[in-house]
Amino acid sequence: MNKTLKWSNIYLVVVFAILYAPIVYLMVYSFNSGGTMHSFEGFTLEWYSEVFSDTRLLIIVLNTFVIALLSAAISTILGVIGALAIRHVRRRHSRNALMSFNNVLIVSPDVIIGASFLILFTMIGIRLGFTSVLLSHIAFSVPIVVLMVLPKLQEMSPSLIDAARDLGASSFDVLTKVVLPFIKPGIFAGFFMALTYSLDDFAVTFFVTGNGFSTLSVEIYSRARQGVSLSINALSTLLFLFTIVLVIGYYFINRRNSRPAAKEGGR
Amino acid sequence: MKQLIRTFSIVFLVAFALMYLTSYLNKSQGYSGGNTLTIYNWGDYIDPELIEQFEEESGMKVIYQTFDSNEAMMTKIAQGGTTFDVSVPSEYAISKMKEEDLLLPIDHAKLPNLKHIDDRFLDLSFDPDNRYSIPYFWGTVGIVFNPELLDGWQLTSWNDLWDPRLRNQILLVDGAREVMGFGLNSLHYSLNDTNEEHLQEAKRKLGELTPNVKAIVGDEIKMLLAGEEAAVGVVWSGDASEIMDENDKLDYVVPEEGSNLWFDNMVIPKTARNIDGAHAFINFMLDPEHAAQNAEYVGYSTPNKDALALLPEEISGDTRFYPEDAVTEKLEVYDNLGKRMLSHYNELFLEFKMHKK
């Protein structure tokens, strides 16, 4: 028993070093006074101070959050009412049909759907810019979504809405007081999926950008040709922290709220 | 429900907070007004205090977009949909973007500071009389050596490549005209040539190479030679200029012969909305204060002759990326040989590839 604990450590502590290393290697050097990745040289925060004083660099990354927090907020109301409304289909064949269309978005390349919405935007006359960007992020969460929220509303017992109804219910009372609380989880992991692939998609967001907009992953995929500079690993330093942040309050606020839950479980 | 509703007015009031907050640093930084100029340039390819001061002097504000491949930026202002008011692409990809009516002619009337440029980068083939293009950075394809690896020896010559001292030494770019023009230079043919004999030549000729090849590779060159982990390289003297910033052990060298001199020129783009401004910065870029600035900076030949004469002398004076009139003189630009040679070239290339496994 304790031998095959020890064993299971280990393996954690490996998968944990590999999974970290790179980000543990990049956040070194971005306090590197050499300029190359190659040899530490010594202490500096001359890269974090190029960062902040590169206001250019600053407005991409507010960019960045404020198209993430838009289309992830957007999608996700979406994707729920989508979601209720594959539910709604009572025919077993054409709900497949539509969760197969659904699931077709979510494997398709995205260099397709990125070169699909720059043809569609230029031929319907939409400037690139914030609007495109905008709009092909959150038709590329809306899928993801709805995949998070579906299980949820299967999970759901018919018989929970069946009682409402008939305790006098209306289907708006259903909806707000029944079906959206049991789904919540559902619901907030889609927004953070959402989220999360706002932020780091490049492949769409590369052909859809124009006119001065820009987010962060084509900034530093740009960049690259010439090498890296270390601010890059300077601000990636900066966002790794921010969303450590972000990691360790929601577990807090998970924390509280689920404490008087269980306390009325009795357990 | 009540948590749903409190969670997602939040996240819309941080976004435009954030919003605000964009907007206001857009403003604050002048991007706001009509008077904008849009640049599409190849990332960390301009000295970034010469945008404030062109700023200052012309009153406009530049908005500065990056590209990586010649082949992103052309397929973005094909498709519109945006508005470049000057862009950079290499001489291939101008012929290329003639051709395909994507440029706009430029109005030598507005250029003054033209004058600063040396005659010998103006009216070349691929575009003639410089009707829709203006030089920026030029440079070579040579070869990238590490002396310490090779016992000291100090390559000259394309011919030195086929030495059995190099076994499994050798790295080379991904490009068919390339790999295909430094063949037909070691044998004293132009990289343009179409003759089928002397095409065969070279691929016969490059196929004894093949020993001495340890790959083909694409951008990573730059870091695999820094890394030394070969002696030799095949590859564009702008990257060898950021290779030896790296490893100064390593040296470049234009090879006898002769090689290939390509240039990244200033455009119009067809989408262009500000052409004044557009005009206005391509003068202000031929200054030949500000052209010795962005030199020093970015590191690559400028065609700026003017210029030359300002920077200091341990830059102008290195023949690796200035090279004497007598390696000049063998130098080519590539001629746009059509669809079918170029496809021909493709070719051969390939079957060198293949037979390298």
Second form
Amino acid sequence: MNKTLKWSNIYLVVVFAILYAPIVYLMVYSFNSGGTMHSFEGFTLEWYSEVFSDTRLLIIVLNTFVIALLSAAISTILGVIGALAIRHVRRRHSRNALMSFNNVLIVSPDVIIGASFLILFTMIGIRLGFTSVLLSHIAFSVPIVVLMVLPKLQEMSPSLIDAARDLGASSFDVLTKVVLPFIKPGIFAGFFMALTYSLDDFAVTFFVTGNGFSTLSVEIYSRARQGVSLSINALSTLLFLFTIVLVIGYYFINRRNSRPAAKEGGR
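Show the same protein again, this time as the form predicted on its own rather than the form predicted in complex with the partner chain.
Single chain only below; no partners, no other molecules.
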């Protein structure tokens, strides 16, 4: 038993080492004064100061976060509504069909999704830029929110809703005071997942972005094609650290929300 546990631990260490070694390598050389990724000559913050002194890059960062926050907020609202609608479908076959349609955007390749949105926006006359990127991010984030919220709805006992209605609660009161508080962990999970997906997306954004508007992922790709620059390392490091902060924030929020539920379950 101990031997098996030891080998499983070694396996996990090796897997995580392979996954994180390139990221660590990128982060270390973002402090290299030599200007290359071949030999580390000394510690410097020059590449970070170059990132923060680039006005165009700061505007792109602002665009990225505005798109991510707006798409996450709107997709969370739409995803919660969609999950509630799917939950209230009585027929099992209809519910499964709706879930299958919901999962299409998740399992479809990003290239196909991006090309489809590009054709759609061109046909209906939407100019490629802020609006097209926002609509695309909302579209592929909504199914993710539905998948995060729906399990919490399935965990909720129908007796809670029946009890609230027996006590005279209106439909709005049932929704706001019973259902939404119960599924709040799923809502937070969906919001943070949508936010992370929006920040990291490249393939879909590459198709639907236009001249004069860009996001961090597209900008990093464009700069990487022009040649190796350690400012790309610095920019990528900052983006990775921000993602880590989001994950840690979600962990603590989820942990704080799970404590009251555990206490109620213990009673």
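Everything numeric in this text was worked out from a predicted model, so none of it was measured. Numbering follows the first chain given and starts at 1. Between two forms, the rigid core is the largest collection of C-alphas that superpose within 1.5 Å.
Core-superposed comparison between these two forms: the C-alpha position of S236 differs by no less than 2 Å.
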